[in-house]
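For reference, the chain that follows is the form predicted alone, supplied as structure tokens.
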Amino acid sequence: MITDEIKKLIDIAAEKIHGASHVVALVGAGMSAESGIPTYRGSGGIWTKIGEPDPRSFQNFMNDPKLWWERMLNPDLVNEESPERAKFTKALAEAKPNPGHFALVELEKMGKLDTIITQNVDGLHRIAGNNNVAEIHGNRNYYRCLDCSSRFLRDEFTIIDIPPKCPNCQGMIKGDGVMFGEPIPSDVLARCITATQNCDAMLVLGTSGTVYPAASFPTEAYMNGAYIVEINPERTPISDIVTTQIAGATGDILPLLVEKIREMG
């Protein structure tokens, strides 16, 4: 429900916004799940329900490589042996972006919006049409190259080698999405920091707040003197530090907000 209390911080968000000069926004995964997609953590998170991935993912793919790739290729082994990641996989292969994410193209459409930093990997900020995105989890829809970063469509790489090949340097390939245990990639970890610190005002949406390096994005930004408007159901970590909160979902916020900006031209 849209209070009054909620339009009058529309309504001074949209003018802080509609003043700056460097948007960014963070966005968690509490924009996917408006789409259908389960959370991680929380009620109903998907590793509430079958525990949270090894922690040594990362070092386990390294050290045996071709396994992984082996069990990747094979989605209805993996979906045997975890039914509620079988469901998991397929809300994300079905979600469609929401009312939030097309706010944010049409925010970026009119120059209001710099950079979306997000930390959800469904990919769908670029399928609503968003341009400037930096995915710092990755995106499941990409492979990546572990020594040059290039990224290749899964659909239309073609797999040859066991595990492939990058086409550029013949570095190897595995999944763009983040594993625990892998450093964020430093190219989107440099495109992050450079937005954060160059940032006048953020939009935080649907973020716990707690995953870092993400979570520690508001808070410099709002050490070097940005604007900081939250949005989002209930309060988090970095609801202390927000300039405005705006208690609600992000897709029925930001269409708001985002037409009060258009309105002042």
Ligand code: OAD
Contents of the next structure:
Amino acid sequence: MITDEIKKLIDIAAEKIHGASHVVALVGAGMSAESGIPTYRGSGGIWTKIGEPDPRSFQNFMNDPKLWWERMLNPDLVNEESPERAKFTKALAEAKPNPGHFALVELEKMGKLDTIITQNVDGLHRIAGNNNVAEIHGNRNYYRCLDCSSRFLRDEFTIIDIPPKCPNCQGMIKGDGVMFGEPIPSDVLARCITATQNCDAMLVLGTSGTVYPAASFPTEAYMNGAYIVEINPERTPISDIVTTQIAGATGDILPLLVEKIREMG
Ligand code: OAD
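Moving on from the form predicted alone, kindly provide the form predicted together with this ligand as a structure.
Then the entire complex follows, led off by the chain already shown.
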């Protein structure tokens, strides 16, 4: 339900975004909730149901990459072990972009959105049509070389050995999704930092603001004088520094916000 109060907040945010020169969107799992993908935390969150992954997940991979790949290539086994995880994986595989994603495509086309920094691994921003997307936690549709950072579409990658080797440099290949305990790939981290430092407005969309380094970007932008608007049905640790907090779903609010910005010409 879009109340008069929310309409007023949308007007304020639209004016600020319209007047900004470099706008960045920091996105979290709430953005894809309306595409049918459960969030991680809160009621219904996948970590709430099955617990957070082992913080040494990346170390475990490095210790025995062959075991990880054998499990990766045998999803039925993994699905049997954890039906909740299986439901999550199915939701990810079947998800389509929602009106919130398409609103960000419009904003980029209007020249009012420099970069999306997304924590989501679902790839839905790219599928929707955004071009400038920094996937800070990777993209489940890709593999990545740990040595040279080349990315390969899973569907087009031929696996000969396990673990597979990078066709470009013979380095170790893993899923592009960033594991617990894994450093953020330096190329994407550099893009995120540059975008954050250069922005004068940041949209904070559907993230609990609890996972670093992404959670630090709004504070950094705020300290640099950027305008911060948060769209989330719940308050988060970031809410304390935002200028405009719009309590609602991104799939409802973003299309209205982008329409307002368009009307301003
Ligand atoms: P969380 O699950 O921690 O938080 C989701 C946020 O979305 C919460 O603040 C909700 O209130 C909000 N939300 C729910 N539905 C929404 C909607 N329709 N519109 C807008 N907001 C909504 O997800 P993230 O903050 O993305 O990392 O979590 C960050 C990282 O933690 C993830 O990328 C993942 C996880 O561990 C990795 O897997 C590496």
